[in-house]
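Only one chain comes next, encoded as structure tokens, the form predicted on its own.
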Amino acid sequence: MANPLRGEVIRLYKNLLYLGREYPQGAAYFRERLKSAFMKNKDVTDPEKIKKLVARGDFVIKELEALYFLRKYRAMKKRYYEPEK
């Protein structure tokens, strides 16, 4: 019997993999870390534990989005405003 949370975990992995393309330390570094994090928890079968791990992954997605937004904001600010002295 397949785990009903399997689709959710795969969705999370794909979303993180997509967001990792613009990671400051490089996509290869991010992909390696992502894979090791998922492989470390591959044997978890408790649905509550899986839900906690998925929630943590969703938090990481929000943090990455905030990081990218801040980077874009800083680039725009640097482009259009005088540097403060």
The other form holds:
Amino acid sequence: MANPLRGEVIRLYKNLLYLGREYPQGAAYFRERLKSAFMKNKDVTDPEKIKKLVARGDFVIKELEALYFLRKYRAMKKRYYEPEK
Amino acid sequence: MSGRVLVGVKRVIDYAVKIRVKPDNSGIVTDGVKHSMNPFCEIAIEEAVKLKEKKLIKEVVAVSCGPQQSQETIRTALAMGADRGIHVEVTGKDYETLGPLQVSKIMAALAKKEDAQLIILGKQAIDDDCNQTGQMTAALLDWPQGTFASEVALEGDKVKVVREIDGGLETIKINTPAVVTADLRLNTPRYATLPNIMKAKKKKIANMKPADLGVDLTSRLEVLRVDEPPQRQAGVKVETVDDLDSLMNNWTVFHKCTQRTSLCVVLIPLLETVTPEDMRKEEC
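Structure of the form predicted together with its partner chain (previous: the form predicted on its own):
Everything in the complex follows now, all chains and molecules, and the chain you saw is the first one.
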């Protein structure tokens, strides 16, 4: 496996794992899917393809952050503010 | 002006957790329950960090009062961009009776000690919903306050605050030093990702006790009892169309045909037992 990219992939995995702790359907569910997704691609050696997959992983991180924010925002709005007529 | 902003953060039970009342009704169950930073405090930190990124202020100091675990909350604040943290250690009985009055006394003492230009707090905590700490802090310091802020702009030595009030939006201009409390729509707090948390490990968290600040923590309130809100009344399921008929005769609301259409949702499970002839009898 290309050496510098190995670090990238491991960094991505750690970040996703950390984000997955707050996943609404449970951290264990998230971890299973994360591991199987990474294992599916474990034999990819082409650096270009690896870079693309890492970019996709970064995109998933952004999506998760947005999901968490929206969930919290909607919960706060529902609890503390009158519904708009 | 020192260009320093104090931000108060509170460690509360996570917003998504279902709260359970202790069997003896003396409080709520907090052991082993997931805690996190109060959402309004996250918004407060985000605003302070944004001001620093715009180079309008020089330093963001995150403050939290509570037991050892409050340090995690301060670490999250540091990961979001605060420069250093101050942990005011309050444990045991004192922590159970810690309320807005005590916290505002601590914040006031710290503001004087750190020579803060601005204090930003969340408008209320999601566990006690007091909405008092910001206002009390401003009163103790005799500083102006901009509460329920949905927009904050620093203009020289004044702060322009757009406040969300019942009638709409109010724009005020207040002198610094001032206290601002953050409302939901002030900004979008950033998520403290793992790399940021790692970087934040290098930042300092100072430890101190309320006695060091000369603050007396005795509470003037005593919690007598904690109860769950009343359970929602369960809906009534009917077995046959005749039961439904008698039920509906007892509800004076259901006279118009239009009202019955909303009952179709209840009728769906009955469709196997109800024949089309029966349905036609029910039509008015």
